[in-house]
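Next up: just one chain, as structure tokens, the form predicted on its own.
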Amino acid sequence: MPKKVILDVDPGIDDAMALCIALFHPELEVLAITAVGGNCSADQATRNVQAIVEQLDPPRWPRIGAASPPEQALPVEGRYLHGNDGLGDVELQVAELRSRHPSEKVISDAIRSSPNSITIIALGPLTNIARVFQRDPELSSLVDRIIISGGTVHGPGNITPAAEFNVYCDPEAAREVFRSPSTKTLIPLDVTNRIMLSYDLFNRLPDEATKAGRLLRKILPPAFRAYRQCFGLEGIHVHDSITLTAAIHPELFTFKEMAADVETMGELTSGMTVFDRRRVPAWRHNMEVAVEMDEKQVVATMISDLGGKPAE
């Protein structure tokens, strides 16, 4: 039986690639895709979700949740990597929805309708999920699992020396979710940084005869240019697609139970994910954290799940 999931996203080129996998995967039943501000503004994130779903036109359309403005302005934006519109400025056409349902309501309604059976795959800041739990605390115990793309255990951040992008965008929300009684899995930068989508892997993606291939071949080239210009790298990170792969194929990853929290006040460390790794820890374990993965198999699985070509 397919796993019921809600995808909470801030598209974002990498989020779009993850959606190309999720919306056609036989092991997932995507009930909803909820937008959240992060790589782009709340309004743009909502528009991007609509545009991606329209471009892919999956056999079963999920509910779409509209992102609400954050309590405070986003502290950082992803335009330098994702373009002004979050999708490489390729100007995807979209039919604007007349009546929008807030992401928090879509998440809440789905959990209430199917208690203890829905996995939330959080590929952006945790704003929506924290708001759902604040407004109805019981829901945190009715989610089957939350799989989070974000944070870092040992390594540096990717937006500040201490913080990863998704957590840094809304550290208060991340702390709320981390401290909730929900069952959680974290896929941190320590793991996702180990894989880059190279030009060779790009050439193995499905061709333009497929909906996913047509979309990816529009939005990925701008990301390759941005990574080369900003970082001097001949490839791009695909953190969210790796997190989605962990949700579908957990057997490719090694997990460890850990105790985690989020720094919200530090001048230099706001958004830092902190783990109690003392010899005699005082904090209780509150999530499982990916610490290893079969990198070769994860890459092969991502390409296969996208409908791409196997390695020669």
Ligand code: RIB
Second form
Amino acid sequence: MPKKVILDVDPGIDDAMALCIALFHPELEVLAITAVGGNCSADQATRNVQAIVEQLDPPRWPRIGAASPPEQALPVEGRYLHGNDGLGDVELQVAELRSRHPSEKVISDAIRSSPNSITIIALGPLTNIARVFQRDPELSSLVDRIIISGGTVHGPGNITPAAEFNVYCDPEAAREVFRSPSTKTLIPLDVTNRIMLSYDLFNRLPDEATKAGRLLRKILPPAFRAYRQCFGLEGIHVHDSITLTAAIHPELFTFKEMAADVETMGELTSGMTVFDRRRVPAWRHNMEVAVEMDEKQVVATMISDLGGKPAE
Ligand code: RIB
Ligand code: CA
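And the form predicted in complex with this ligand, for comparison with the form predicted on its own?
In what comes next, the whole complex appears, and the chain from above leads the way.
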């Protein structure tokens, strides 16, 4: 029985790559893709979700949720890695935006109609999910699980020395979700930073004859250029595809129950994910956190799930 999922995304090149996996994966039933601002503005994120779905034209089209700006303006956008439009400035064609149902309403309606059976895979800031729980607190106990791409346990942040991008964009929302009674899984930078999509792996992606291959071969080269210019790296991070792989293949990861919260006021530490690792923790465990993964197998599975070529 395919797993019913909602993908909450701020596309974002690595979000788009995760959608290339999710929309064609036999083990997933993608009920909805809901946009949230982060790597680009809220409006652009909505536009990008529709453009990606149109480009991929999956066998079953998911509902699309429209992002609205967070209460606090986005502190930063991922433009330096994802381009001004969030997808490498490749100017994907998109039909006139279809009816715009707010993301939080699409999520709430889906959970109401299928209680205790939906997994939310959160690949952007947690703005939408926090709104869902603020407006209808009961829903946090009716969602089966929330799998979150973000945070950092031991390692440095990636947008400030202390904070990971998704949490940094809306720390109040992240705190709301972390403190909710929902069942949560966190895939932090400590794990997702360990894999880079190299040029060798890029060459193993499906070719332009496939819809995923055509989209990926358009939007990934600008990301490779940005990583080389910004970090001197010959490869790119694919945080969201690793998170999606954890949702489909949890057996490739090791998880640990932990107690976490989010700093929302720090001048230097806003958006920092704080874990109670004292010998006798005072905070109650509120999530499972990925602490290890079988990197070789995760890479092979991601490429295979994209329809790519096996290693020679
Ligand atoms: O920190 C990485 C995360 O922030 C990824 O989800 C990326 O797409 C950005 O949203
Ligand atoms: Ca993202």
